[in-house]
Structures are given as structure tokens and as C-alpha cells.
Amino acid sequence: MTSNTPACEIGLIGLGTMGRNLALNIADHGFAVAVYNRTADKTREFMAEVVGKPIAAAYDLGEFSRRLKKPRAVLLLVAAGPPVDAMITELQPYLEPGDLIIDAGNSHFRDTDRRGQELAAASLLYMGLGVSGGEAGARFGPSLMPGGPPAGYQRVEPILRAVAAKVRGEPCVAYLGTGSAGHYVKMVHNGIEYGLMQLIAETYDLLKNGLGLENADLHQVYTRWHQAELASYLVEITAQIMKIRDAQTGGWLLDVIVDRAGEKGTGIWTSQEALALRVPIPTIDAAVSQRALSGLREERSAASAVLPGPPARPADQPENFIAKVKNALLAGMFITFAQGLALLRRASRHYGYQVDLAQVARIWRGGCIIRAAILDDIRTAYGRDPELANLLLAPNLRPGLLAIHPDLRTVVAAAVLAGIPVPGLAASLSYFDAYRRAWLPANLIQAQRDYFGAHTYERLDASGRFHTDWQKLASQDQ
């Protein structure tokens, strides 16, 4: 594009693997936009890869403001946190009043309001707006999840869904609710994606070191699961990687790679946030917890010196063992989903975001990372009864849930037995048993809390609260 090219229907900063992509996706939907990278060479060397693509470059933030038809709308795809903030600034003198900002980084929620509050006493439009899918999904369809002033959703709306990954003809991208509710809609998805990966590793320990299977084995098991019902993007790509050699040793590069997880701390933003709301997200807070563990990797080298253990042998037959595992698997996603859909739940009257959890549903079909086959169902779930509870309460889903669960039942007492840790699973199961129970031993907490702080309890013949001198009373009885 030239200077005298007509202005473009949305700016986009930052020219990084993810921006490049998303404004390659755009341009591609015959939207025209302009970029501008603060690394002038950057911004060269993608415009020479774009030649005949609408896209402007600007070398300036004068100029790129320039380039963009009134009112205003900027795409920020920088690292989330201070740079945001700074990019901010340095953009805020070239805006008018009704010019739209959109972060489609992974900031942290309560940044987001913030900016936000302070962009609206300026007179300017802020959003946040969540992305998944890595870089395939910003070049060839994401997973959209925006928030922020319906306004602002309006007015780039046509280009979003154009770009947004397509399931059966349906954009997935919606509107989720005002201020900050599309960064919290991603968290949570994050927050879910550290659960499931968890799982899933969980389950390749289990055949790997407790079964023995090659990793040419665990290819073809996890290509089955994923060609039945545990269809996902997650399940997928980890039967892919089972079969990928290791170009300078010729084995498996699996096998030559360090474990230690890393983490950017969005899983942790989510076991804060469940905390904080009173939320139990059992199995996402043992991802993240076993991302921190696998850092230890010196010390568990140690210990594994000194520590010995059962033999890992699950006591079945490797076959009837596998479908149980599998079954595990599919019990265990879905219990976090059911976990992290709780979360958005509370989250959303808590914030006031009215998010639809049939939406959030069915935008992650596609494009994202989470994607799976089960979420047709959640989202026929949440469609027939947006006041569900819990996933576990839904008549669609509950019968076969109720039919797998038993497998997940064996599946961690076998771990158990041969000394495998199965901390996401255990979890997954743990809180279904705990949500299914109309009893749970916290009265004994309770009484514990006002024998040493007086804390009161409640009687289930009487209301009102209640307090015992259990001291004294222990005391007369001896």
C-alpha cells in the first residue's frame, strides 16, 4: 500500500509471531490495515514478505495514526504488563475522543479494568480482548474472547468474526460482557489448558512407565483416542509428537527433552482468582502446583536416591488397562471443565460481566486451545439451563460421566499402588466425590476453628450460631 491508500479499517502494534499472524489474517479477509512495530527493521522485513497485501506500514505513531479511519481502532498485540501500559502512553497523543484501544495480549484482568477506567475518562474506547490458538490459530483462525464496551465490540465485530476460526459456519468469537470480561474468559481458558495438559501428561506416565510402551505405541493409542471421543486440539498434537525423531540422535526428541514445565502465570492468575471467590478448582491448582514441582528437577534427582518406591507396575492387562486410562482421561476433562466453567460462573456475578457460558462454550470449539469434541455437549448444557450449577448436575452429560467414572476410580488407585504420581486425575476425582457427597468431615474442622478461636458453628437442629467452652467441657469428663 502507498500513501495515498485509502485509510484502514484497523491499526495493529506489535509485529511479533502473534501480530504478524493476526495481521496476516486480517489482510487476508480483505480488511485493510496498518502496522507498526517499534523495531523499524521488524516492520521492513514484514512488509517485504506482504508485498500486494492491504497492509500500510508506519514507521511512527503519527503516521500510523494517520493511516486509520475515524474513529480510530488500534489492535496492542505487545507483551502484557508494563509494556502495555507504556504503549499506551506513547499512543494516548495520537488519539481523539471514540478511538478504540484493544489489548489482545494476556493481561492480567484487573489491569484491564483499570486502563480501562482510565482510557474512559479520556473519552477512548478500551477492550480486552483474549487469543487462542498460537500462531496457527492467529494466521488461520483463533479463538476470540472479547469484553469491554459494547461500542467498541460493534465497531470491529465484522472483522472479528471474519477472522475467528469457523466450527460447522459459526465464527468463534462473542461478545462476553463488559470490562475486563474477556481477559477473565481467557484466564480461565488458560487456567483449563494447564489442567487438561496435565492430564494428559499423567496418562502418558501411566503407559509409558507403568505399562512400558514405546513412544510408536503411544502414538497409536493417543490417535485413537483422539478419532473417538477424546477428540481435542491437545489430544492430538501429543499423538503427533510421539512420532517425531530427534534429528541429532535419531531417536525420540520426546525423549531427549528436559522435564521441567515452564508457566507464563496465568494458571496461577486462576488458582488466585478461585481462591480468592471461594471456588475449588482442584485439578487446575494440581497443574499448576506440578508445573512448580517439575522445576525441582536437582532435587528430585536426589531424592529418587533416597527415596524409594514401589515397582510401577499397574496390576492389568496393558489392553483393558489402556481403555480404562483413556476412560480416566475423559473423566478428568471433563471435571475441569466443569471446574474452570465454575469459576467464569461465580466470576461473572461477582464482576457483574453476565458472561453466557453457552457462548464461552461454543467459541472455543475451534481455534483455541482447549478445543474438544465435549464441548458441543457442555454448550448444549449451558444452552438448556444457563443457571446450571455444575457441569456434573447436567442431564446430558451426567449419565456418562457416571458410566466412566469408575475407571478414573482405578485408574489412581493403581497409580497409587505402583508409586506414579497422578496429582490431576486424584484431584479430578477427589472433587467429584466431594461434590456428590450431602455430607462432608468440615464439621469436625468447624468444631476444631471454635475450640481454639471461638469461631461459633452452626446445629443443624437450630439456627443462629453457636458457641462451647469444648475446653472445659473435656476437662469435667476426665
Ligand code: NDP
Given for the second form:
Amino acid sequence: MTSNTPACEIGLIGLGTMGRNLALNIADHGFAVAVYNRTADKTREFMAEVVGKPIAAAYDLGEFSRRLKKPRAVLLLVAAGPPVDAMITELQPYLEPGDLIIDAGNSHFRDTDRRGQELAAASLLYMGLGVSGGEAGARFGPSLMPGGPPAGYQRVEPILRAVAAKVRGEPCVAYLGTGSAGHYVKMVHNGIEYGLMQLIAETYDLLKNGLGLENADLHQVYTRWHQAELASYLVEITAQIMKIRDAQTGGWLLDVIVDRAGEKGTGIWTSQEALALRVPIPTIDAAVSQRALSGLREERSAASAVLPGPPARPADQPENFIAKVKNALLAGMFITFAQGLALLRRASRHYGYQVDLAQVARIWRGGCIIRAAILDDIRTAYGRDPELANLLLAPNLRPGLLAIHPDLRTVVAAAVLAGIPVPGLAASLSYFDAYRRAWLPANLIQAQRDYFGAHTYERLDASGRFHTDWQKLASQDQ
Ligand code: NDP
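With the form predicted on its own already on screen, would you show the form predicted in complex with this ligand?
In what comes next, the whole complex appears, and the chain from above leads the way.
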């Protein structure tokens, strides 16, 4: 595009991995897009690759602003945190009341609320847009999780619907609510992603070290799983990872990768937020902790020499055990979604987002990292009962879970006896067992708290709060 080209429908700042691909995706759908990047060389490089597409480069923010149709809409795809604030501060002088800024990075939802309020005071609209699907998603169809002022969403809805992934013709985008709803949903998405990845990693450990399967066998197993109820992006890529050879050694690439997982913090945010709202998400918490444990590589290595465990061999026929591990993973995945969506349900009420959980399940079915066949049933569950307290109770899902949960129990028990750590599967099972129990031993915790701290307790047979001088009664009894 030249400087004479008509004004662009949208502007995009940040030509990193996500920004470049999203700009191309937007342009391929016929929307003219103006791009700007802090480092001008990257813009020049990008423009050399996109000749003929409706993409206009700007090398300063004044030029960028002039290239946009009014009221302007600007997508930010810069690194999360202070760079977003810095970019907004730089951009603001070139904007006018009614213009819209959309932060499409992984911002913390509290930052999104703060920025939205600050910009509203300057009569600017601000939206938080969760984007999932990585590089390929951004290029060919991500799952998009927008939140913020409805007027802002309506303005960019045609573009977002066009660029989003499509599942049976439906775009994986829906307006999720006011304020930081979009970034909140994206945060929970990432928490669920942590949980699912941990569960799959545990099945890999069980099949590799418990059953002694080779990577080629594992490729077959995960491929088979992906062809049935476990169909999901993460199981699919796991199958593919198993068959990749290392160019240097000729062996399996996976086997030369260090067993220490990194993270950018969004899983921790989910756990922190769930703790703050008192919503149990133990599978996701376990996944976060297990990444931290993977980081203690030197300590683990030293400990392995002095803390022996049992031989890592679950006692079962291999094919039987593989079938049980498959069901255990399916149950664990389902329970992880139940936890994440329970958090979203509570948060939606707490923060007033009014998130429609059926829509969330719908837009997670395509484009994003946690896309999975079971989301169709999850969507149906919330579609039939938007007030569903917990997915475990959904009439369309409950029978299936009840049928497979014994395998989750068997697999966790086998793993425990074989000394194979399965914190994600075990946390999923305990969540299920605790949720389905009418009675939990929390009466003892009430009594203990009252004993040492006079925190009082409630009784089953009377209303109100009670206190007992436990120490006095105990000493009288001696
Ligand atoms: P990259 O690291 O590839 O690119 C970062 C971009 O941010 C670059 O354009 C960089 O500009 C710009 N930037 C960094 N600091 C500043 C600053 N202080 N002022 C102005 N611009 C700055 O990041 P990604 O494209 O991967 O990620 C962008 C956002 O999208 C992040 O919030 C990320 O968490 C999120 N995201 C990423 C996904 C992924 O798979 N990569 C998936 C979903 C969301 P410069 O070239 O000048 O350095």
C-alpha cells in the first residue's frame, strides 16, 4: 500500500510473532490494516514480505494515526506488562475521543480494568482481547476472547468474526462481558491449558516408565486417542512430538529435551485468583506446582540417588492399562474443565462480567490450545442449564464420567504404588471424590480452630455460632 491508499479499518502495533501473523490474517480477509512497530527495521522487513496485501506501514505514531479510519481502532500486540502502558501513553496524544484501543496480549485482568478506567476518563474505549492459538492460530484463525465496552466490540466485530477460527461455520469469538472479562477468560483458558498439559505429561510418564513403551509406540497410542473421545489439539501435538527425530543424534528429539518446563506466569495468576475467590482448582494448582518442581532439576537429581522408591511398574496387562490410562486422562481433562469453568462462574458473578459459559465453551472449540472434542458436550451442558453449579453435575456428561472414573481411580492407585508422580490425575480424582461427598472432615477443622483460636463453630442441630472451652473440658476429663 502507498501513502495515497484509503484509510485503514484497523491499526496494529507490535510486529512480533503474534502481531505479524494477525496482521496477515486481517489483511487476507480484506480489511486494510496499518502497522507500526517500535523497532522500525522489523516493520521494513515485514513490509518486504507482504507486498500486494492491504497492509500499510507507519514509522511514527502520528503517521500511524493518520492512516486509520475514524473513529480509530488500534490493536496492541506488544509484550504484556509495562510495554502496554508505555505504548498507550505514547499513542494517546494521537487519538481522539471515541477511538478504541484493544489490548490483544496476555495482560493481567486487573491491569486491563485499570487501563480501561484511565482511558474512559479520556473518553477512549478500551478492550481486553484474549487471543489463543499461538503463531499458527494468529495467522489462520485464533480463538478470540473479547471483553470491554459493548460499543467497542460492535465496531470491530466484523473483523474479529472474519479472522477467528471457524468450527462448522461458527467463528470462535463471542462478546464475553464488560471490563476485563476477555482477559479473565483468557487467564482461565491458560490455567486449564496448564492442567491439561500436566495430565498428558503424566500419562506419558506412566506409559513410558510404567509400561516401558517406546516413543514410536507412544506415537501410536496418542494418535489412536486423538481419533476418539480424547480428540484435542494437545493430544494431537503430543502424538506428533513422539515421532520427531533429532537431526543431530538421530534419536528421538523428545529424549534429548531437558525435563524442566518454563512458564510465563498465567497459570500462577489463575491459581492466585482462584485462591482469592475461594474456588478450588486443584488440578491447575498441581500443574503450576509441578512446573516449579521440574525447575528443581539439580535437587531432584541429587535426591534420586538417596531417596529410592518402588520399581516403576504398574501391575496390569499393557493393553488393559493403556485403556485405563486413556479413560483416566479423559476424566482428568473433564474435571480440569469443570474446575476452570467453576472459577469463571464465580468470577463472573464477583466482577459482574455476566459471562455466558456456553459461549466460552463454544469459542474454545477451535483455534485455541485447549480445543477438544469434549467442549461440544460442555457447550451443550451450559446451553441447557446456564446456572449449572458444576460441570460434574451436567446430566449429559455425568453418565460418561461415572462410567470412566473407576479407571482414574485404578490408574492413580497404580501410579502411587509404582512411585510415579501423578499430581494432576490425583488432584482431579480427589476433587471428584470431595465434590461428590455429602460429608467432609471439616467439622474437625472447625473444632481445632475453635480449640486454639476461639474462632467458634456451627452446629448441625442449631443455628448460630458456638464456642467451647475445649482445653477446660479436656483437662476435666483426665
Ligand atoms: P514477541 O516477543 O514476538 O513480540 C513482542 C512485541 O512487543 C514486539 O513487537 C516488540 O517490539 C514489542 N515491544 C516489546 N516491548 C515494547 C515496548 N516497551 N514498547 C513498545 N513495543 C514493545 O511477542 P508475541 O508476539 O509472542 O506476544 C505478544 C503478546 O501476545 C504478548 O502479550 C503475549 O503474551 C501474547 N500472546 C502470545 C502468544 C504466543 O504464542 N506467542 C499466544 C497468545 C498471546 P520490538 O520489535 O521493538 O522489540
